[in-house]
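Presented below, as structure tokens, is a lone chain in the form predicted on its own.
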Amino acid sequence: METITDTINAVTWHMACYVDDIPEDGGGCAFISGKQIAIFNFSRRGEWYATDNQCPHRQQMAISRGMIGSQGEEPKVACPFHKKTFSLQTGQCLNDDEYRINTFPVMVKENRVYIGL
């Protein structure tokens, strides 16, 4: 797997997939450095996001299969099993303060999607 190290910002960029591997306005999953990472192509907004794939509510690896949308200006994903919604920017659960997921930076370069860890 291709990696790019940014020593200034202490981020290593991992090539996760190609742009065409993730459906428009949908998500997919990549296994990077021992973690399942959910990747979202929010094409309606022209933005990409990455989060943990594991939902903290039931510990299911399912976030990448959730529906994406917006709550006001906040991009969000809903867990497909119990509909808890999470901010794609911050990872905070928008309907239960008890839960949150990790978010990761995304870089799209030359038709490749990179995730920063």
Second form
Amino acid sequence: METITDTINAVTWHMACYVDDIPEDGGGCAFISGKQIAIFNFSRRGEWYATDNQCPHRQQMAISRGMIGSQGEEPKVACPFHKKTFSLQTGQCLNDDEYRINTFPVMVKENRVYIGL
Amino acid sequence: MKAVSNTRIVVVGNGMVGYKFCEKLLSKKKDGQDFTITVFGEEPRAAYDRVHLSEFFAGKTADDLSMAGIDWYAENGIRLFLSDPVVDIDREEKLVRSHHGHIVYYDYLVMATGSGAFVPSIPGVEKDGVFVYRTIEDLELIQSYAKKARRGAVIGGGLLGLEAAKALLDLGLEEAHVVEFAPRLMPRQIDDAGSRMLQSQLESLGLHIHLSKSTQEIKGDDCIEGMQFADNTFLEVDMLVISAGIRPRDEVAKIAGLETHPRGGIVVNNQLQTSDPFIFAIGECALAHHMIYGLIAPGYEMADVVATMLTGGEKEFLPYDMSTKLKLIGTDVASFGDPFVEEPACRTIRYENKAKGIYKRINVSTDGKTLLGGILVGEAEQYNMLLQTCKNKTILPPDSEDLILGSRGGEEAGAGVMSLPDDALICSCEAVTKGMICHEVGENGHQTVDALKKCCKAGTGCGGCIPMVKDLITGVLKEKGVYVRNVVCEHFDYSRQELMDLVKMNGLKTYGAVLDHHGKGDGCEICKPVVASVLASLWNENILEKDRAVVQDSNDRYLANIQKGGTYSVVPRIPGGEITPEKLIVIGQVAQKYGLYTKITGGQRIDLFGAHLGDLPDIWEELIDAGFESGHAYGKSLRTVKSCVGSTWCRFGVQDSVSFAIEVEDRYKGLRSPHKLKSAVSGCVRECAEAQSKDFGIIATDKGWNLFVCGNGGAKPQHAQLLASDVDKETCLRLIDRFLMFYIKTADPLTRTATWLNKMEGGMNYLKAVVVDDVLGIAEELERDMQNLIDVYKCEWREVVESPELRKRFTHFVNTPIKDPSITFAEMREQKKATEWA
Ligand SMILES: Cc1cc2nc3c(=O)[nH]c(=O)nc-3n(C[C@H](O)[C@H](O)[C@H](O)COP(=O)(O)OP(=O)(O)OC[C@H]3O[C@@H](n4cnc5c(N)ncnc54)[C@H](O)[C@@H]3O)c2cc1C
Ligand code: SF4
Ligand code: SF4
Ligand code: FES
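To complete the pair, please output the form predicted together with the partner chain; the form predicted on its own was given just before.
Now the complete complex, all chains and molecules, led by this one.
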């Protein structure tokens, strides 16, 4: 798998997929160094996001299959299992203070999507 | 009482009240005050919601019940020792010693040790198969023992005993018995007549009830085999739950020389101080005003009193109202105020309806002005209102029987609660008043139950006040002149019906277009499926094409039902439940090939579970080749049309129900609606297909068919009502066309036909007038719209299988063809099942 190391910001960019692998205003899951990462193409806002694919509520590998949207200005994703919603920016669960997921930086270059881990 | 800076506080017991005390202490803490809090808990888990313990059997996990995670204690600087009871208090040195040998000094000690189950000394109680009902561990033991038991009994016909007995039934025991010493059930809460009504209700649920029985011995070798009663009768049982009352946990307090009551309980004064002023006792271990308060609301109030005092405030614990509303036992029971006062000390009004299993009694003061107390069995909707009326000594209307019969003037919902005084306690668990809630709704814009739970904790305790909280929200908004409409969500300021009209008028076909034209923001998981359903109901185009795939709900997104663990289930359509041997074989072969668990569904078809996302298109390709179509089990759409075998084979049948069922199912397959639709056709009045529990059901008569609508099985069963009788097939289908289309156009999202009808002004008469008599003059349009949908029907799975573009989306990973490695299965009865929730 293709990677780019950015020593200044201390991230390694992993090539995850091509832009059209992820549906517009939807998500997909990439397998990167043994980790499941959910990637979202929020084309309505012209933004990309990446988070854990695992929902902390019942440990289901499903966040990438959730619907995305907004709450006020905050972009969010809803787990398809029990509809816990998470901020795509901070990973904080918006309808249950107890949960949080990790978020990762995304870089799109020449039709490729890279995730920083 | 003045708090010194950095006060060391030790809490003994991490139950609901002990936890609440910590929470309250932290939130009341003022600047400059500093507490070092140490909590000892005897149970292996941090505090959890004991009140809803029985929900553990309904699938809630220990996590769901937990009051706060371990992290919460750490984040708030609380030292928490679990599985480590305090065994000794040295009041001279002001220190406690724990079982594991920890020694902690205190400035103030708070005893919150709760109660244990009281186990009477019947010979044989130590045998295997005898349990109490108090902790999660108890329930785990009961659950695993119940797997091999057939008959169970509960000693104790009080509040907890009945809850436990219902739980035994829910655990699948064939017989569940309640054995009560007193001559009636719930002797402390309700009167004779109420008990009798409750008993017949519980018996109809399948409980066996034995009154005036005293258990003499528990028989059996190592395990319980039966119960011997004093009247020489015997009951064979494989397991027993003892729920004969509670026993305050005062043993440590007693050893430390604190004053305790001979019948149990740590004696406290109005400040909840024990005989040692540096030691408090709260919750179910404390004996205040000469009694143990065995309910959660007074326990929380005690926690509040001590937290207030330790943070420098002043507060007393006053005698507390012991009203109860029971849950979980399958029928409503409530009592409040003084339920037992008799004439001439009061005027009593009773209402009894044996057919419906309802008994109500209220006790009104002799001058008719105030409500003293009462009992509700079988229907307790008015409980909250009555409780408030009673507590606040509200002056009663002249016709006080209206209080239990319901006003016959058609008063609007919400008007009742708004007449309460501002200081009326609405949520007694968290001490939230009407004034506080109205303020949060009106001034701070917290207009949903969830928002209120967050900002003032209303409704987070036992949850009994939530209906009232909802009424208050509606009431406040109405007063402010806000027209309360069921708008979809923050992105669409329209009801579903309004939105549907707009989308139709403007011919919009994608979610993006609908959002651009009629919404704002970026959408969310609420409006996306609503719009998706509206689009499908209007145009019936493939739900995964254009931008529609990503706005479908979890199941529709992959045309399959997502199951525990992240696999999917597959349900091919089997119209009317009729299937050829050849097709049955194909299903078997597919299941074998892809390793699927197979089960016959309640709707006469076959469900294949455990399919990997990536396998779905291949599975469907094989099924479609064999002539199957999508069963739409994943959609809010027509599910099955069940049928009995009818006149072709059955000696009673008067019409061919199977043929008609197949015709009906083929006609409406793929029809998307606000919620799922179920139907059935029976071949005669014996009704073997259970058509009267369906959204629309058809029953054969000598002359034709009777059409019933708006029935429901599921969580809230409701009988369907007759829409038309003795009609021929064509008329029957025409009426169904109209009925379904009218429902699709006017119902709120996720509203089944039964609820839709219940909310409809004019009810069944109005529905009949629209559908049968066409008073609105829309019948033709409804029929035309339905015909359009039927004409464009295509099997959506076939379209996916045939389109490489759509097929491509059915993979777990976008960058590798491997399947989700986190999916695991367990084995059961030679098939597989999903592994339990982690
Ligand atoms: C099945 C069930 C249903 C109920 N339903 C309702 C209802 O509908 N409404 C209602 O109002 N109430 C209900 N109750 C009662 C309610 O749960 C109790 O009133 C409440 O839990 C009391 O809280 P507590 O903190 O005082 O005691 P508990 O919750 O019992 O907590 C006390 C804790 O202290 C621990 N402990 C004891 N001794 C020590 C020691 N020496 N050192 C350390 N820890 C110790 C115990 O192990 C326990 O964990 C129900 C109870 C049960 C069991
Ligand atoms: S409903 Fe009537 S026709 Fe159908 S199986 Fe039952 S008895 Fe026979
Ligand atoms: S199939 Fe229905 S009734 Fe059974 S567990 Fe699932 S939701 Fe509950
Ligand atoms: S598993 Fe995600 S919300 Fe339950």
